[in-house]
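In structure tokens, the next block holds one chain alone, the form predicted on its own.
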Amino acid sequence: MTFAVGEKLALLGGTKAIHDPLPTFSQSAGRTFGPEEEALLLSALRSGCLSRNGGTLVKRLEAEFAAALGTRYAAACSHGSAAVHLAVAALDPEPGDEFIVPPITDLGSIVPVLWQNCVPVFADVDRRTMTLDPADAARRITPRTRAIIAVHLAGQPCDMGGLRALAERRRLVLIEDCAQAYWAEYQGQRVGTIGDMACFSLQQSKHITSGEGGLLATSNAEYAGRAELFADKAWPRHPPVLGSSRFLFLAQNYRMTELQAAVALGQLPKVAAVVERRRERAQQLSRLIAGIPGVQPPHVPEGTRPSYWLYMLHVAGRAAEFGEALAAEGVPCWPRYIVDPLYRSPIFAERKTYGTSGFPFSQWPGQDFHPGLCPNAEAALSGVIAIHWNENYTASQVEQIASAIAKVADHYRSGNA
């Protein structure tokens, strides 16, 4: 790591700290596609059937993913948000049932609750990890609470011991959102195998990808069966049922195609190595920036092994200015991860849901989506910068990222505006 003390920021006309182009998830240099995916895609095309109904690859992906993860079942679907919807719908909840959710996540972790006419209830996070705080989650439970959705943010596992104990004590279902946390570990156990159900995404930016796609994993036969039906209009296919009796309940069409499954099958054997390379490079960066005043690497609680979908850099204030300067140095990042906790977005704060009804909040009030609802989440977002992370970063490129962080930290430590 090299930079000159007092060196001018690139934002102010200085030379960029990043001089080697960094691979990104939207380019082949930042992905792991190869002949395996090509061969499987060609086999799908040559089969003549690109639908899961009649094809073989989606079913094969479900079986191989479950085996690789360590669950009994997996249900494939069209995207990660759909996977969360499968988990919610697998419970067959009543309208107005509540789901405890974190305020720092992608909206796809939460909107499936609304699509089932249920109510998301926001609980605060651990300020250091920005993942759900079991103690605050416990305070938000009411007689209508049905489940907890634990989001392993940026690849950092939640406090699954605390959440699992809470769910068992209060007889709640525990859903893991693992979209950002492939093969992360908590106390030696892989995330996705600790809760009752787990949801994964195959969107372009994830550890492995088929462009879009999702997977629900579980060892509960009842949940797996209902999730599979929900992804296919609740139409029994074993054996095929025709006539009006085929639509067993209100459901969606979230079918994955054979083409998506072909790519995902080629990607699946690569995920463990992808995660290990991300860990190695993230740990390198954490070592390099350790001790730099005003910045902190991601907090990794003892007993957890993150998979680093993002590298969450914590700064002492001025996250917006720091992030802008860091991006100008060539580091792909954005400050605050999300600008505000999700409860401040119009869908919640202004109840922009179904027309002008405000449903379901108008029917089941009880949560005021005001500033200060989750103070730890608000404080954490004010001091975090999300750095894009990639398994194909080289050691030299990580050194350049560290130099950029040191350079920007030095600028602001020196009292510059």
Ligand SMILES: Cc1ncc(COP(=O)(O)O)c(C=O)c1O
The other form holds:
Amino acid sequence: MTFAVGEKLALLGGTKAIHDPLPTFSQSAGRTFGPEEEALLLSALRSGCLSRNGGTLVKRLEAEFAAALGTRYAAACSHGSAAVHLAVAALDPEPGDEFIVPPITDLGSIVPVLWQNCVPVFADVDRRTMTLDPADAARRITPRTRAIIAVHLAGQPCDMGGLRALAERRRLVLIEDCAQAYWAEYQGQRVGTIGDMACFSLQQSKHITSGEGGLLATSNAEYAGRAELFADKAWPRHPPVLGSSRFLFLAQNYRMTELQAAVALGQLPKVAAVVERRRERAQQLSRLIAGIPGVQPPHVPEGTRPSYWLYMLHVAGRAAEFGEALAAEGVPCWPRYIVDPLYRSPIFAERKTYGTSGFPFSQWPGQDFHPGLCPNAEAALSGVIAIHWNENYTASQVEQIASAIAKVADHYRSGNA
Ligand SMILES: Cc1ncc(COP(=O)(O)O)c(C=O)c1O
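And the form predicted in complex with this ligand, for comparison with the form predicted on its own?
All chains and molecules follow, beginning with the one already shown.
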């Protein structure tokens, strides 16, 4: 195909490269809801019970999700962040225990560590995949380290060989955050089945959704049992326990509703096809933009099969201006993804945690959250544009996205920056 290069940018008043708006995850055109979800929702309503305690659908979702993923157990909950909290709490950590985390992710990967009075310790990422670098993670381990939270960013699997080996060598628990990586594969194995526990999100923008929702998956019976209790105030329900034997430990109410489970049950059988379509379209775009100077498709290490929640376009340090121009062409995207590594947010940099205490960082100092803490993460963010990806993009729409990228790249290459 030929690209519409040399044309005036839409940002400067030219014609948009995208002819009609692309489907987005906030509209039905960009989602996969159908009669299956409608029937299940109706059955939930007609049952009269919308709570998991008394209902059947949340339990069915847990069983079907575990079977589909390939783990022995799954525990449903209210959000992906709650699923990460279940994983952290399943370890029953001591206050001050450390969890190694990446600085490029959603806050939901990290904040549950603070909710459990533990300390997130940032390790740097591989600059090309923006996922945890096992060598840097190893350098951040201390005697208080309990676990590593590996985030498969944008659907790209982490270096799970390196992380698994590190976790085994240092006797750490390996938690996979798969919120952005449904059905991605590492060396032929589905992510979420490689570590000790895996967390998924059913929030609106994810591969499959129930608006909000989360799932923790594991094959470890002890973790599964504790996670299930933690999501329900640590109140044993089967058989139901009353009196002074209730509330076994400090826990949350993160219960998923039957309505959420109804939609998620309709979505689950669709996830494999959703991922396949996202892959095909992403590979098409990578082929189309391969020869364009100044831009690079996402780096896909050998042996990994990403599931493309986002399409990470690399533009050599000019992400903010390039991304703004691309968005004006009609390509939905986040220039620089989250803009800054998470440790630059006030929650960390200004220790805005519990009142004015700065807890837990005040009690367990040792990390400063200044620029330079994770240089690869900082450099990577300045050169990446996160293009929103969607299973319902057509081949022609992907050609238009490629054309938009070529047009913007040509503009800046021609010295118009
Ligand atoms: C990698 C990652 N982890 C955790 C979460 C938290 O999920 P939720 O928004 O459902 O709480 C998200 C959601 O955006 C995410 O992308």
